[in-house]
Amino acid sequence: MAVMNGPIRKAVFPAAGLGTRFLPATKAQPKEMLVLVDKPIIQYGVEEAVQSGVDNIVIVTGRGKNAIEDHFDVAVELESYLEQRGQTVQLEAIRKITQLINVSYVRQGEPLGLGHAVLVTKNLIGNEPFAVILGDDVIDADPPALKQMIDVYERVQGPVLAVERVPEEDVSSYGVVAIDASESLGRGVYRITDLVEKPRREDAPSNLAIIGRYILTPDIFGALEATAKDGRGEIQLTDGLRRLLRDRPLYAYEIEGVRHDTGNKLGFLKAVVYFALRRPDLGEPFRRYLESLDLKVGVGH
């Protein structure tokens, strides 16, 4: 079959989920708005987007989602109000996001699954690769994950999954590669030979996780309306991936950087501190008030 090749020029945030780990703080706003510093978890995967040359953000919505599209529309009356009292840094920080990107939205009418949320997307993507973000997955990276996607992507021609080695006892709770290992494509790069979603630990083929990014090809779309629904009537991006392999090679790419799944509530607060210690104007008073904490004091004292 013919390869699709072609640039990346645009990126899909699925965020159509109803983000019940967070319950209730997601109750009346999305989890992807949920801040991290001083900026919303999606901001920074939009960021990385950017940061990699793809400017062009495909956000997929549902009910509830407003907030996500009012914080990369442009505030007028913010803007006129930071400018009139000459806070130029605060202005700069907001206009900026939305000067750096075109953003379009999609509806997924009810969460079915990640694989649907990539499906809804076909008549903006039309015919060419494109990357999906999860926004859930912060990557601190230098050059930033999805650049080095990209380059994997233009050497090898076909779709790219960013795995990450995690323990055994946490196979179970991502879709988990096979590999051929005895093929040698440069650093971390794999070619796949099987997925599993969410497999027992005795039977996961290898300890390397997919996590949230990945490059794919357009025909994604054709296997994924092939794909069955799962036992919960939703259709896994995973189980498309599989699908797809009959038909061309897959390949996954071990990302040089830090990673925080932050759709959890310790991996949340993880990221808090890592991102607060990072920055030049918290790093070193945050890093103090840590050090001061008696933490021996136990949770109710």
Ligand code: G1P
Second form
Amino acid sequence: MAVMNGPIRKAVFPAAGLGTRFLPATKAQPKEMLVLVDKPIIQYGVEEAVQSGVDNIVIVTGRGKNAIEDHFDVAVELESYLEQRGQTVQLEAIRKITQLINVSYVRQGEPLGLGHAVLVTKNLIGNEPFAVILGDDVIDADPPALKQMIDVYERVQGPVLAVERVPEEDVSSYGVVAIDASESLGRGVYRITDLVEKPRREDAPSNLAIIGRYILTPDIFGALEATAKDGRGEIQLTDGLRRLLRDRPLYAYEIEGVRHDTGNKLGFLKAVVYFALRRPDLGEPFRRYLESLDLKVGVGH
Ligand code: G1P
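Same protein, the form predicted together with the named molecule this time rather than the form predicted on its own?
To see the whole picture, the full complex is given below, headed by that same chain.
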């Protein structure tokens, strides 16, 4: 039987959001399927989980998200089409990810916040620790971000939240943690003393923002069930964790790597450029193209 402090086998991907920031692109297509070079955003997160040794993927979906299920399903017609034409590279590219993972889906029904999205996975997770990956945050890191967190979890044996220092003017977009900096737990690892969801700049306890990776223990479910809705009628994961902090220590970990927030347009564009430049087949010609641009030309010229 799975034990509360056993290995991390499951990763939850909340993916029920409406993606209104990317309309009209997301009118008939989930934002998780927007493409960075040639891979949907959600696949970056799923590959990170697999490379971290976590291959049970739980995706929290909602209306209009069928494309995600199709993407991680076997595409029989497409596969035989590619097979007949000997297009083995493409065949391998679409087969690889489906062969590596077991995917389960659970519907969120109503968009009642990130805490609620985690809560609807309760039966699928059961009594074991698990990861939560917010696909918007695409992290280029070696070892993969989730692997780094699992290593920390195995040492501290408690929930671990990924954090990153952000400019003070940005703290109100994030959950923000207060830490005990006097305790030495290893590079980038801190005990959390408090956490608050999207504080005003003047109320923020620090500029250490929670980014989209969590290792959680199953007692988070009880804490979320006991957590009141916020002013917008949503259950926030940060508020559930704040409640859990009464009962057990929580830890923050600064990931070593490059994070892209693909959930906003500028961050998305930066991520496309970043990953395209790193591609062996595209990097050089793309770099030459970028260098040829006259970047001094202003808007409207
Ligand atoms: C969510 C969390 C927030 C966290 C952020 C990271 O907010 O509620 O605590 O800092 O993800 O991306 P959202 O971006 O969904 O508004």
